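Only one chain is included here, represented as structure tokens and corresponding to the form predicted in complex with the partner chain.
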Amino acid sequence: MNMVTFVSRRLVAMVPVLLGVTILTFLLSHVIPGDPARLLVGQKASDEVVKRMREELGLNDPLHIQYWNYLKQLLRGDLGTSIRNRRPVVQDLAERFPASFELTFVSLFICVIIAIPLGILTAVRRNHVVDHVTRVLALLGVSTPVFWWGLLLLLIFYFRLGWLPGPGRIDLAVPPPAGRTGLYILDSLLSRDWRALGSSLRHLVLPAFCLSYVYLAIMTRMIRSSMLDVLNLDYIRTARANGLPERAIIFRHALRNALVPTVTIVGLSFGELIGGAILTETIFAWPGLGSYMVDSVLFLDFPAIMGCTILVCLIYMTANLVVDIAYGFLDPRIRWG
């Protein structure tokens, strides 16, 4: 099986799951207490208006027809209109997406550059002080409520020490960088707007640290345990017996095989990163998808909730797809098997 078949098979496998997700979100929007038509026209509207709105929204059609229409709408890229601000949900999501992407990408990057060396180190120096310390940190990482951790960071570094700026993506006095991507760091680099760059970087430190902390802990332990599994294999002993330097054994021979299971775990726990991002964004008033979702949920703005959910699931599934592909690259047995 070559790479193209491998990837396309994975893509095809995504379709039924994605359909399932839409069925679930569709059904959920129908069990909400309250009439969507009533929500849309407001509490004071007359019954006649509500009736007309129900007709217009197709709420009187049989359920399967309604689902079919919903699906057609989705395929056109129309996620409906937000009840809260009467704007198309797609437009809201497009505005919010870059902020979330920037935050999660930077957090993931921090995780990877710290977790891989730390994981290797703790595997090679098993039961050394570093190993014990990371074990404790990892345990705390998976047990810490993200929202509480974010509040502590704000309390210490913003309120008490005043070292770092508080909520938001950029200082209010600094105009956001001009650019089309909506990623402040990239935009300010491209437009050489150093003031915006500095401000947005400083604003990113606390949320990114808050979010990466949990994930970092899981990742370090995963890399450690898969590294340990590999280091106990026969071919490593053979390499040692042949007198290869330890560094070559670890980096050239062990690491590549140890990365295969790690990559899977990174993908699987991507969901935790998304969950963490929702809470982090809420704490740091980060104008991304997570805080948008929380606002919509509290407002019972169901078109927005559904749109957000579908987008987040799509991102989650794409992340897992990327992981599968990376898996295929790292381990030829999977591609050819």
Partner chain sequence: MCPGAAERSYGLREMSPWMKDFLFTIRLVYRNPLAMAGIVIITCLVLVAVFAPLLAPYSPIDISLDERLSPPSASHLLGTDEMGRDILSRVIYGARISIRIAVTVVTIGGAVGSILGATAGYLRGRMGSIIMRVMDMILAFPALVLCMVLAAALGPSLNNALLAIAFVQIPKYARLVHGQALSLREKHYVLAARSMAASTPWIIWHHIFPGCLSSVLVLATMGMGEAILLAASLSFIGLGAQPPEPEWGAMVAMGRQYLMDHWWLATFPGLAILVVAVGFNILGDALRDILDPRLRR
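Numbering follows the first chain given and starts at 1. Throughout, rigid core stands for the largest set of C-alpha atoms superposing within 1.5 Å between the two forms. Since the model is a prediction, treat every value here as computed from it, not as a measurement. First, how it differs from the form predicted on its own.
Relative to the superposed rigid core, Leu63 undergoes a CA displacement of at least 2 Å between these two forms.
Having seen the form predicted in complex with the partner chain, can you show the form predicted on its own?
We keep it simple here and write out only the one chain, dropping partners and molecules.
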């Protein structure tokens, strides 16, 4: 099976998965106790006002009718209108997604550039001091809550030392860079707004490091384990017996095979980070998808909840597809099928 056929089949298989996600999310979001109409008009509003608001929002229809109406809108590319702010959900997601994407991309970049050399070093120097120190740091990263790291970083580097800025994407005195992508770093580079670029990069340091620490620990241990397995294989022993330099054995022969399971972690982490950085975005007041989903759940904003879930689901499925395609390039023994 060639790659085009494989991708086509996977895209077709995404349709029932996405449909199932919409059904489950719609049912779960509508069984949450509470009345979004009451939250919207206020607790002191009369029952008549609440009734009219429910009629306007279509909440008086049977549940299957509400889902069918939403599904027809979805097929037209319409994610509905937010109950909370009366704006199209597509517009809200378009404004929030770049912030989450930028934070996720920088966090994964930090993970990759640190985890790969650190994982190789700990595998080559197994049971040495660097291996033990890395194991302790990885254990701290996996076991410590993200919100604790976020508050600790703010306390040390913002409140105490004042080296880095606090919450937000950019300084209040600095206008956002001109551009259409919503990615402050990219827009700053394209518009040559160096002031906005410096402010954006400084604001990214703390939330990106906080978000990347957990996955950095996981990736480091994964690369170490994979490298140890590969270094004990017969073809590595043969290469050493033939007198190949150790550097060539590690980076040219062992690392490529060891990266196969790591690609899975990187791809799935991207989907998880872009929609699951709720605590990090809340602590650092980052205007991304995570904070948007929290507000949507608190206000029982059904269209916004559905829109966020569908977007994150699409990102997960796309990341999984990219990972499977990358397998074929990393390991010739793996075929798309």
